[in-house]
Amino acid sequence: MKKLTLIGCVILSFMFAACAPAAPAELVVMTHSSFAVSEAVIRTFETQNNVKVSFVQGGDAGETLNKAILSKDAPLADVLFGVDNTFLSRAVEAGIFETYASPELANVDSIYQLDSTHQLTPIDFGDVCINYDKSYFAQHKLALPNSLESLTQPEYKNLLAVENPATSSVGLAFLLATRAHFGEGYLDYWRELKENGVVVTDGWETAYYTNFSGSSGHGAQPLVVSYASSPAAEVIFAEPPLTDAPTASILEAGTCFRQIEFAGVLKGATNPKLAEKFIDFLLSAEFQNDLPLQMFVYPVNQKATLPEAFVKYSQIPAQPAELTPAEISANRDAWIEAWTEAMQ
């Protein structure tokens, strides 16, 4: 009797072991440390494809893309999520993306697909531009900058603040801003700009929160280079709230730089299929409805819908500077290095 219900036991646990639910996938994605996204929509793909999904931070674009290419033949992650444009031609050229072009590209305008082998897809967007304090402007009766050579004009001396292009990448993007539009011009330009007083920061956070007036309230400048959507920001974080923005976003043709993020299915990755699926999941709608809020960038699906702050108070620019990602990637440590000795 005992030697039957042994057997018994036996098949049983291994009945139950066969209609037991396989153990969740592993999926990891290698993001820059800016990257952030709702728990519930990171829920529904794991839900959805019976995976976990965990998340490594590399630091800013740059340092995210040196550690996958420095990793290339051991992967740290199935997925890298934030190469922009800046950065694009240096990545596709390292060779260490597979080739995937996702179904969901189909909702997706062709400007933003900027790589043609589709080892890179298209996330979001974000547009770089000078803010300016909407009150100080109204007070002091001084009319808006229209175009990046009237920042050079003395009713602006020592009110604009920008960031260091070799420490920030919002200050790269107004760095090629300027390259774009005035060419090899470009380093004459920062020098106007120098003699009229432009205040040189090493981030974002402290020129947005320190040296401008239209974020602290304290601070000595009233223009800043910043984000397009740094206005709807003002407002969906004000404490009391606002029923207005206090700042606003110079458009002006050729002024701001459009920062194109991707996200790419790495070579030697554990879970290749999963990590494809991924990809369809970043622009899916439940995804790109949710970057808005979560990184202030736009959604690059067509059929995602944009919160009300975005809409109200946020606009993009119909003209941004443009130059190729592989002029950038040829050039961008040239510029670099040219800007720093000319600002010393």
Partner chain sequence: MNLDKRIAQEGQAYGGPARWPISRFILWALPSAFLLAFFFYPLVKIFALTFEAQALTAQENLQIVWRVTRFTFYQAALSTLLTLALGLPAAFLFARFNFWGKSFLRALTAIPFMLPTVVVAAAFNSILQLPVFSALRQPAPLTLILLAHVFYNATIVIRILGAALAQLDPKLEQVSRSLGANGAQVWHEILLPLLKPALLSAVLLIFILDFTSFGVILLLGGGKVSTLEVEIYLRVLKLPNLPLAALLAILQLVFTLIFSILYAQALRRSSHPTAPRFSIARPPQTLREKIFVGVFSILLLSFFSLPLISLPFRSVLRLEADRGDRAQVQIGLTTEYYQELFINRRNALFYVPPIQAAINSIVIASLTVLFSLALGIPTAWALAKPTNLEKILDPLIMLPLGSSAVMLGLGLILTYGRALASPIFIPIAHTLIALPFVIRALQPAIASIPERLRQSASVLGASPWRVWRLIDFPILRRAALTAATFAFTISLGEFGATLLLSRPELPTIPVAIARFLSQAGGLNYGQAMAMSTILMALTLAGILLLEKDHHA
Contents of the next structure:
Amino acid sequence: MKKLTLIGCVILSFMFAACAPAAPAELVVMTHSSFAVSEAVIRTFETQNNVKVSFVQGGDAGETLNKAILSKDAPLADVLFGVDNTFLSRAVEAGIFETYASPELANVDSIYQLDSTHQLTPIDFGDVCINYDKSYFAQHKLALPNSLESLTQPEYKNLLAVENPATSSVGLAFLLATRAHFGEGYLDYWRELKENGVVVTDGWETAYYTNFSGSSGHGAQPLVVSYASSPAAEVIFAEPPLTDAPTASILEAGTCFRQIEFAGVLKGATNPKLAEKFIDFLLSAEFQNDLPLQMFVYPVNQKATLPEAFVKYSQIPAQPAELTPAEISANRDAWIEAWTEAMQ
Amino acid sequence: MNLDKRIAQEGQAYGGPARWPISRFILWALPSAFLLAFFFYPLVKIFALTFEAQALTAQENLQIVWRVTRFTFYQAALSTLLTLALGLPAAFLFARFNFWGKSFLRALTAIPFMLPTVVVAAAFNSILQLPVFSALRQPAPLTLILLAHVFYNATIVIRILGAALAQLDPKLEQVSRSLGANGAQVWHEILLPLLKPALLSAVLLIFILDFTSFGVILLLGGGKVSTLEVEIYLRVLKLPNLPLAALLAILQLVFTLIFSILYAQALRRSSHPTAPRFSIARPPQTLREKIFVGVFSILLLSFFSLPLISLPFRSVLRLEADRGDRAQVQIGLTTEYYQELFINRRNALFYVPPIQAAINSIVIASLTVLFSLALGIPTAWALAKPTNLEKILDPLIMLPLGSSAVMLGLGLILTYGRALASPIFIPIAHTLIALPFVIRALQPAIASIPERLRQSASVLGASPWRVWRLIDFPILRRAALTAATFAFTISLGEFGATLLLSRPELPTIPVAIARFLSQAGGLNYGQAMAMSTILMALTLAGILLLEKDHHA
Amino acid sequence: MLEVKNIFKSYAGQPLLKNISFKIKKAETVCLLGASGSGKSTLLQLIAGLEKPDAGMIRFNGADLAQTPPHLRDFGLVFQDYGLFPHLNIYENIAFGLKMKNKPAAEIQARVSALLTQVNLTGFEQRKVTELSGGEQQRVALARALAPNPRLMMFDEPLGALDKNHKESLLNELRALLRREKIPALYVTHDQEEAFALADCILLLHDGQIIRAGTPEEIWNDPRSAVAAKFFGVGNVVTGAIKLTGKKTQVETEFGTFNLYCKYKHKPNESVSVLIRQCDDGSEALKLKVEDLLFKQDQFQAQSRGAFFFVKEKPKLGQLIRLRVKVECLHENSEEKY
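Now show me the form predicted in complex with the partner chain, since the one above was the form predicted on its own.
Zooming out: every chain and molecule, the one shown earlier first.
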């Protein structure tokens, strides 16, 4: 009987731990599951505004947005962080965000300010590029591929791992880069890649850790579609410490695609003023300085300073592929379907 | 004789249907409330919102439906057959023989069932990269999918069939041998017909699990193949076409329902009373037995441990130095990854020490056991001696297994909104998945309790509660332990938090593993392996503990 | 026909059967008698080929069976709890062995009906196993074992689960059947009545060894050991101490001091077991006080200090009665022989 009482207590405490009354107001922020932030940074915002910030995660960027759209009548949160430029138009069209133009936007380059309606505010960006295993290319005395076209050449047969654009945002980014570069001919290019033994995985985790030879997973492919910041992460998360990154990104013009992440105040927010303050906070130097080492993305705020490892090992491509959010939004599904069909 | 029969019938009339209104109502109250609130209502709500009749007539929809359904059946049937091919002899091995390391090997076969798919895929891959397997370096996605399904589900055959084999009277086998039946004939004429109910249970569970398989298809299929469950996920969240998704989800539910009905009918036709027995396992004696035990246990050991062993191996192996531009290859052992688990290097808000993730996992798994037993025991009780209405309800129990996790997740979001972020929804979601397993594990055991025992106990003056405690419970204990093991392990390995709204500050071990794997870097990979090793060790310890209790 | 030679078998490190040897001749019924746990069922399993002996040899008609699997031995087996196949009906159960031998359907049909007639179950073909009473089930099991004309029949306590009436009638049927069919049979039981009723030869198994073998008469007349005497219920076994007075050997027991005529030499004060058999022309006299009384049809069973005796006239409780008895030395376990 004592046992039962004990179990009961555990359940009850477990249940109430979640719904314990919060003394200050509560701000609910919905994010994708890759969201990360330093504790101190959030605590500063909480004390400054006498608010308790709680986070809920809704899966990856696409899943999170879809959940927000589906529940627009009874919103799950006050702020949504993590809509990227491939979903921007869809998010704006869905009409689930309040308009808000943050004063902090003054410090943000206009190339990131893609939403003229000011429903969504740019927060960070990152480039999806092909990463390569330095030692593989050194050992095999193989030249690096210098364009998308060169990847279809026989010396790179079976060497490239990519993510499925239907299931992975990284994969989608790379598909968009090829679409921007080849136009209507992008499917022919993919058929050639397929002929040349491209390996398609469901997501970044598998491609990077299972297939990529440059990662700790020691896979079989020395080329992988990843982020331009991944080499920096390899140095930062190394044991023993590395003096040089084992991998690097190919930055040739048109081979990379830039993902820009946005945040917005959800319609029906319980405390819109606080939610707007949170958008300001996301653009503030404090949060923007914290971004690189937490999520391995670049701050959009020009006043933010980059950590040393980032400056040293992470590079920014000069000419990423270009596609407007409206173009992407209008064609995304059709391009993916056609890609799926071509790769069957 | 006639008089006896009449008395028996009247006794049944008094003990059975006459009592149904109150006792049956009590039995059903909790489980049906639970299923209505967390399963049927949310599903109806999401279907009402998304389903459109036009989806049925669109040509391109029907093509997708046909392609996906065909592949779903194909891979599920193949996977089930292969799982049986490995699981049947394995169940026989464990039920009939005692050998060194048996309980460890048995526990080992159960580990995959609760490891997150990402980890299993990584493990499989690391094995395929060994020089021995270099010829198989790029196996077809289907091969990998089938292998993974066998790897995951063999434990179901071993457990369900093993329990049935242990209850089988060894004399039947001996008699048939002495009547001139050879080994194959004994199986064909005696064992298989008698094991049919258990075999059907196992086949149905495995088939439904393979039929609704998600992670394995997504991860190992490389986007080239998709099952109903995967296609629904894609059509809801990636290439939104909600009417098509709803159509596929309804289809999947209907198929699950059909399998369950077929199963229930087959079960009713082939049920034979068996009596619970003491273990009949013994050391192998003849040369043939010794060869079987030796060869098969080594086969099982390598099939299950080779992929798994690479996790603890990699969690202490430092491979950093052989990467980069340096030619010098240095491999070293390190405990750094484990130490690092306890360090919040980046002062991250959602950092959780591994011990806390383990506690979260265990608390959630324990709650899942508690919930699913509390709901499963009365349901299994009612279904073990069913009235006509309950015979119709029986197949519905399996539906949660056949419902698309994504659709159900959306339905729950629509129904519960912000409240869904409450941590209590995690064990509730796990319970929904575990409940069919728990009920199916309990049902045959309850049905096998001889009514005579119960009657003699109540004649001896035991109150209904004491009858339950003194007669039913001890007999049920074994089945309840099996059910609890299922619930616990399903919960430990379940990584479906994303189908709801997850609270990042309350990660379970699989969530923590996924977090490490979502960023590049050797430390992240090493920590994911270390965390996986911890999960494996936890699981192994849990199973060994439960099994030890079994034998006590 | 069957020859069992120097069989040893241990289980979980414990020796269970130690050096067992015996033979069964054509048309002979041998009863293996022993308490539960004496290893008698294991011996059956060894002969059936379901278990392997640690050492020793089992031969049939001179051929070593070590390499013959159970299904090629042609031995019939009947268990205490019947072991009927629950998924088959009565017909299919009996036909099983014939089917395994690929007999033509017509022959199977004829044989099954003949057997059903023999065991008085005509018309039971389509019944389910669970619809039958214990006695009926055992008849089916018997018919099933007989169906393929086995070379040897083996019974493992076949009547153990039946009530007294069923037991007696089935025992009689079984005896008639074994006599008629002339099949050699090995019958395992713990009930000496069954053994006496059926056996041409009885083997008494104790502690993994055959401690007495012989026809029922031989064993009854000279059980030789206290264990055997107790097991067969020959008389009252009591312990006593040897007293040597002059040339006479006497034994002092709680029932009095008796003269003992024994071919063995005993030492004074040696502790021995003796058998006190009630016998009207016995040389010894016994005086005892009736402690309990049982009505036994034409006589009464009087009990005193754990021993039983029969009297014609009904005594009163507490009454002193005098009886003539024979006292025999159970010398098997004597320390010094001859």
